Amino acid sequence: MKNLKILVAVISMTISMSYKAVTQDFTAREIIQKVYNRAEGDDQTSFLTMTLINKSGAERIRKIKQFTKDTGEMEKSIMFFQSPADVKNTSFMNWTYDDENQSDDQWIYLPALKKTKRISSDSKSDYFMGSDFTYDDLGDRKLDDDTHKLIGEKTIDGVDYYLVESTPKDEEYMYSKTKTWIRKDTFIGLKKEFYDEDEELLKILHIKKFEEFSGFLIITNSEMHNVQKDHKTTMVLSDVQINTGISDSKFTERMMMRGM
């Protein structure tokens, strides 16, 4: 992933989060670039449990099989919904290009319609399958789509973080800004705040766990909390496999309709 790579959080935080004086070891742009370029292997297979939690605490659980592959010029990902029955056989595919001038391509297959629909640029702000992630969140933000500013450094529970504020260059973008807490030792963003068009806090992404597989650090437990709606989506990975040699044929519209 890079998918979801810059989406983030801490399991617990001390109330006394002390700011340090900002050092210029790296510029804000260099820090975010290291987050984006963090190695995760050439391909990855995993099971994903997506849980939607409303403000009353009621849960809806969805089981997904997903695949990702970095071809060198782009990163491709595809997910197949396995349960429950109302979303079974739905599939979603994302292609992210290394070319800074080329936007992501995204498709969704809806079995009830028996057709694949391409996600238009106007629909990227829509929420994905009732979750708290937009289609845009599931793609990869280009490094220079935003202006990045290092606004502080923090130590939380003995771990050192950079705090970077990113402001979109496109004034029409769905978020007015984001703030990301990035671990200095791993360059994994562990918390990310998203602000709406009125610069009010909209949602917070927390990374609750990351694990090592085949020498790569992979995010395995994350939660997006829409604070305005008090609705949450958790994403938990299991059975993670790295560098198994996934075929390019896995990432096609035909495969979306056919299933795994």
Second form
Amino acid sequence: MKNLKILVAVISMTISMSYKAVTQDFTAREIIQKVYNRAEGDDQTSFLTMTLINKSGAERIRKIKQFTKDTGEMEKSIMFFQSPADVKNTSFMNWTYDDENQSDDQWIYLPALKKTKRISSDSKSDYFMGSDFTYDDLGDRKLDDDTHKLIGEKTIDGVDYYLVESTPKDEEYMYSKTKTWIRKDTFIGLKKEFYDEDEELLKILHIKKFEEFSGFLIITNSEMHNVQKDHKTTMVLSDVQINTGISDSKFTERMMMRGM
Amino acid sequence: MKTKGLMFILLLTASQVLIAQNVDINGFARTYEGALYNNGNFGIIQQTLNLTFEQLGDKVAFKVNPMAYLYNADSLDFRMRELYLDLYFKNFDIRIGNQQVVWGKADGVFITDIVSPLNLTEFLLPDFDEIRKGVIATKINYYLGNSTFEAIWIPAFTPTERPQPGSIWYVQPDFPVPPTWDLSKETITPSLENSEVFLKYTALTSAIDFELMGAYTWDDNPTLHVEKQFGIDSATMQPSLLGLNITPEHHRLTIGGGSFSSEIKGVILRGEAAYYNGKYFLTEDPLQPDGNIQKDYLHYLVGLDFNIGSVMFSSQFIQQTILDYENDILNEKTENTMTFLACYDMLRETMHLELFSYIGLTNEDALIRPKVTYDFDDSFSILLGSNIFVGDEKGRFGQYKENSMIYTKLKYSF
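Next, report the structure of the form predicted together with its partner chain; the form predicted on its own has already been given.
Full complex below, order starting with the chain above.
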């Protein structure tokens, strides 16, 4: 479990409503930068339901209440796991710093052990809670970790898209490349393909629904499909609240131990 | 047995009432069987029901956590793991009642983690969330930013629970002659004077997390005061030991210590240490009339947690040192132990592989605990594991060589 700010910030793919129809040309890097730097509000509260669906269609469901806050120098997030039963009341806290040279700080509280443990933030290629999303997929990826190339512009169902291919600079990275279909009007990546080390298609991310909350667009339904193993994960956000003035005291060990 | 059964029925009845009042209820049912490698006998046949009733409000919360253990077919052990009330204020919280308290950064080792006594009736084999006993206490936490000041007052001392004769975990003390036991001083009378006090300061920062603690407590393990009776051997006409009168007695301890954890390039570095003032140790020094001597004692640990690929590793080095050591003391001057843990999750985190071991460096013995857990679904899991004791039979782990076992646990969580 890691960097879950990002569950809200990127999986939700919050963007500002104050956009204008894009008529100018952007480089691929500028397009991805606009995707990564979407306005998110100062704080956000939401309820996440994550459904893991295996090849035969059997489902496992994880429910999480989550809070995020941008304090200016860092973004803090805290998650409270509500189900399944064996992880109920487990909480996870992440502090991500604006300084790219400073690693995230992460803690997990295990209610059975009654202990808050600092954990390593070094496993960005690990899958989050057995899902098809890695921590990087959830937003840990930095803009210049990849080389971006605009490989096309398409119109699908009347909507204009940029098609950007991103190739990691680290040759050992788990993906050889990704392709992202980005709406020109909102800079939301509505579809993303992930290719494995052999350049075979591994996963496809589909954004199924986004809604407006307090002037921000929030993607509330997304699905990641591992096409090689034919299993999927859906993430559905509900009870989304933006800029409610969450107190700094929400992001402390006290709250991790107390619960929601 | 009859009383415990009645309590259990009352509890189930109470649970119906709590359900009606929208109290959050969860827990697990578990069956646990283990067979000894040595002779195929079952070393453990245990059925467990764990119920947790919780209600969390903005200002008040409560938790009730009874556990029932049925051993074999007829021995019911009912334990109230926790039963407490929380009061929440702006900058501080108060918890009153039967509670478990966990301190420190060590895993599976108890250094500054001394508030809740242990249940060692099955050695160190129970899950660590079940090995601690609840204590009736008042705990106050005061919060200042990311710092916490914690004070705990325990009015009635509860000692560590140890295996009784008849248990496969009971170790018969080795005495030169059969002793007589005087248990008149074993119990601490609950009183203000006999209460325990624990203090802790915790800071959780981006660079480092640390705790500083102090305690005025009782030694969980009783000191065995030995009175020797001598006579004249009629054959040799030399003085000889005729008898031993042993009086177990808990003594006061003053303890200070601390712990920390920090991340350095993806590796979690942990440390923990405690200084025990005036702990009693058995000695053969003839100048010590009751066979004991008081010495200060240091217990510390350093540990690393790190990942290689998707495998999580953790290792700890632990040292216990008696300061100002004298050669007549029966304990070794230093005792070194290591722990090692490797974990790997596969099949979308439905299968969990784990290897945990204690390695006694001083006595060259070990407890090795491999296990594999498979989650059939989100509620039901099966575990297959083994506890393997190896090494010198004088060692803490090697002494249980005959108790190496294979075991399985089936667990339903709700």
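Residue numbers count along the first chain shown, from 1. Each form is matched to the other, and the largest set of C-alpha atoms that superpose within 1.5 Å is called the rigid core. Everything numeric in this text was worked out from a predicted model, so none of it was measured.
If you fit the rigid core between the two forms, you'll see the Cα of Asp104 move by 2 angstroms or more.
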